[in-house]
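Heads up, the chain below is alone and in the form predicted on its own; it's given as structure tokens.
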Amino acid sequence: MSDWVNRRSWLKDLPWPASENAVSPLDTAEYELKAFFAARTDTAACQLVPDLKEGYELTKTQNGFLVRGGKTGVLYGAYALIRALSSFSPVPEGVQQPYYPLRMLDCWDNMDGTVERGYAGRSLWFEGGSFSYEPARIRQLGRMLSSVGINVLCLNNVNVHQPAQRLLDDLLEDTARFAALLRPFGVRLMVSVDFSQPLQQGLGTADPLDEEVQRWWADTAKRVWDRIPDLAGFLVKADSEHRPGPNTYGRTHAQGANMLARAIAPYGGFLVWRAFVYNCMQDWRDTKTDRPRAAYDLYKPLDGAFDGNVILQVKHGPYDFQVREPLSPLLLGMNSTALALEVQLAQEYTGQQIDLYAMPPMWREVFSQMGKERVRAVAAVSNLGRDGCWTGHPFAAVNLFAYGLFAWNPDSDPAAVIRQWARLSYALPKEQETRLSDMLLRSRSVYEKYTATLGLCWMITPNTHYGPNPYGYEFQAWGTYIRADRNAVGIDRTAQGTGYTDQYPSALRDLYASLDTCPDGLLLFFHRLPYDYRMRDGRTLIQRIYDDHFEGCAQAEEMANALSGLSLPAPDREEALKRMERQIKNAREWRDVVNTFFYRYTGVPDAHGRTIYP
């Protein structure tokens, strides 16, 4: 198995599960202490105090540590100090509290066991529209959750289908035993549910301010919380690409939320609300109506409006998780509001688990200019699956593991995080652990080099989301244009533009606006350019294009004669060498497709005298 769990001298002999009769996370604490200090020379104790919570410290003493920590805190300190040893790290000084309270994984599984932009098989937990899993793996899924302190396990796809409600009513008791399973890691449940969910009850309506409403939601709250009262709260996706929502009986967005945030504040559940809603109906024709502005458009005026246990679930772009997009204005717009930043660990546009594209460099600038104060919350669309590895491809393991640890520090280096995945999980001699953790850190880079260079995105292939298709949605109801013709391609978004722009704070908005200091990774989503403009090191746009593609595709095929050379245990490195020469397959047909697609608009021919099939 490729999960850091179970790689090299990290409890990889760890007779599991022999720890399946712990109840609490300082029983799991304990056994995972001494488990892993079994074959050392020195020792380490639990102490559990209270008064921290999820926080830990580690002490040293005379014999060994002395981990120090809360409810769930000891176990995270127990983790923390084994990582660390394993890994050869420092271990952490001082006492560690997690900088965001919710720390989730929204997993998109359906009831019939596929999972919706999955990329590692069929769903751990799901087959047949009931439960279907063995024990064993589900209390390894926590344990691996908890190593790097995820606490919130969304269990069902947002776009929740009709069987899903059986999770709340006559599977109940299955939904209980399942949480019961992840509870000795500290991991909580949370469920999808359909807003419209009492309107096919029976009820006739699912109106939020409908009484008879209210009360169906409160006495379904009542009924799912006395089986599961550590349960986190319900997700909701509403009034988005056809879900039904309050907007269908003319009520707003906090209406509805806090109608199902009351049902359940009497338990301490947590109203997740997703603010992934715009026009799916766009007219291409429509130069003004700008996707990237829907979500601030609706949530600003609201702000202030929601109950306090409402998290409005932002997604770290006003898009949808494509390769580089800027930091959504909401995010830093809702001063009144409790927000969840939602990041995609499946790679639906990334590259499908299939193409390397390590997130934690992503992850550091969206949280450098995040205001983070504003943020309680993160979530993630998992990445898991039935996969041996767990993650389809076995490196892709990496963007779980560092997203756990940027979820607990947002502040994280991303260099030192790839690094001890890769102690971890690898056994390598030191030069081949430096070239595959060289190599995962620059993978976002040479990805996006030959699929979204400056900014444009969804040149994709439709409904698949993978391979190039520069005008795949182009004339398609989603909003989703990167309006290139003859003499131009990108989009204004400055104030003489969409206005998006002016949705931000006056540095981003000034610093996006201006060709002078517009990054050039988001030159042509924020502008609209002419292809022989001329870039800050001199050369034209159409020829930056040319050569990130080319780059892109040559740097594609270096990391795949680097990892060629490791030596990796015989099931990742057949799986991570067949992956790779996907990869590069892929990467050709980009860079091929792109350039073709821009010469024959342009005209003109690559500088350096490199092939393109016009």
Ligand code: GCW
The other form holds:
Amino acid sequence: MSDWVNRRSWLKDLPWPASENAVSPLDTAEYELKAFFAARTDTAACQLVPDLKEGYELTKTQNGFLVRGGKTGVLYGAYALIRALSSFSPVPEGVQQPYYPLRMLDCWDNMDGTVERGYAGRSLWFEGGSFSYEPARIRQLGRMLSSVGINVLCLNNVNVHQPAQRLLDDLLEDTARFAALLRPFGVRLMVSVDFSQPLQQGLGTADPLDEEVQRWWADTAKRVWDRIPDLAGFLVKADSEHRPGPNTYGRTHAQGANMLARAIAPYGGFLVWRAFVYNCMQDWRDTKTDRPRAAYDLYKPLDGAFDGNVILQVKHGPYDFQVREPLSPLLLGMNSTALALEVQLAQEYTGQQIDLYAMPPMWREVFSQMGKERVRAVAAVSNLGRDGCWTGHPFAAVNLFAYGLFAWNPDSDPAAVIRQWARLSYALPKEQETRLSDMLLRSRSVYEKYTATLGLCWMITPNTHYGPNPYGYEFQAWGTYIRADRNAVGIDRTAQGTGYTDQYPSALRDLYASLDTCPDGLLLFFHRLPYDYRMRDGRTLIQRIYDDHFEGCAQAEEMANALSGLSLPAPDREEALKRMERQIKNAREWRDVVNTFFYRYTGVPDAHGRTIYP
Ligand code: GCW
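Moving on from the form predicted on its own, kindly provide the form predicted together with this ligand as a structure.
What follows is the entire complex, opening with the chain shown before.
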């Protein structure tokens, strides 16, 4: 058996594998409860209450608990009960309903077995151009997702490489079989489709207003939903980073999305259309074009033009999953369009599952700023792969766990979620559990200090996106500039500059546009400032840049110390220590490269005499 079978996860002490005979979430719930309570003196029973849908209610009975819940709610209730009892947390009272009806995991898996931006090994289900998996592991995956309330899994990369169309064609039976494996866990499949597919099938066009194209998609949808009636929908990346889209035919994104949406509407499918669209062929000499403006400029005029089953999926920030970005103004500005928030569990720009980076504090910020009522769905780019521990770094699992809990309840408390994960995953002595939880809770701010202080993102190595390279994206076509020179650094995005701040509702616009109120963490994202600019605490800007890099690196070293004292089980301990060594190396490299970069421009030495290389 592969080593993943016995790896501890937050589902430890639960039976494995989940029943092969379960066909519905209720079966799974009964199976899980029976196995969990077998080792206890109390008991639990399930009761289906269809009206509760995804919701559940846990009540105390004379000798245990009653889990009442809707079709999938009953399973979420069972998992919530098990989670509470195993972590010695209070059992939730009253009816619990998920905040967002669609809680999606987007997998960027390619059919050749690679995973785009994957840091946990190869695909869990594709290899050599078709499906290839251990059914037991896929059931375990379904269980893991369901245990934190994730209810949609998008099977393939949004960059749809051939032969992915086969998933809906000659491999449709295999896709249906895969969907059936996840069904008892209340997890529905979604598939990424290529907008130009009809063209590639020989139709001569993919124009959304062409009747033959429309018929082609309608036929495809019928064939697919006949076989997989609960398919959640299609996900589309169009006119983005060289992907085909409606612009080729002079059509708008509303026309493109609605055409697909109409093909799948008869079956209740959602058409999830990504809003990650910008000019990736920008001339770096052009200071007027500002990439963060792109999505709002494109989609705001289309607000209200999308069909009811279209969901516009928007990355949390206007750039691309950087360590810190302001909330995308689209999430605040589209009043008549259903939106999905997209986050990235895969740590593409945030340490690649080598450096520690626990995301709950980040999501707390994102969710609390969002006009939640406009956003109907959440999606996270998966951090999973075939690795023994599923997530490369064993601690990266905290991000999947926490994503599920935040998608269910966006008001969740980051510290509590992290601690619960730590407790469920490792039976550490109390003091060590606290040390681990604290380390994870601080990890984002540590990483931010040595890689992207004051909103200075994108100083990362191009393509691989790990390690420092302040000039890496500076003269490139991707629109990702910091524009450092010997006098100043940052970009003026106020009305006097690129005007990006005008895309926000007035309160936020004013907050960001004023140097008095702009948060330090976004200072150089919104403003261009001289190096001798006085920060609110009296330090100069250049000194603050140096300080953060020294501090971030020193704090990473402290984390290494704290980690080495934890009595984690094997092989997680060895794995975590090995990765920490690489993190320290990375942090030092960032500190020295970025400090040297700015020192060479300014000639200003560190006020505390620490080493900066000439
Ligand atoms: O962050 C960028 C990644 C691409 C990715 C793209 C996207 C799937 O570097 O690998 O492509 O975003 O989100 O579409």
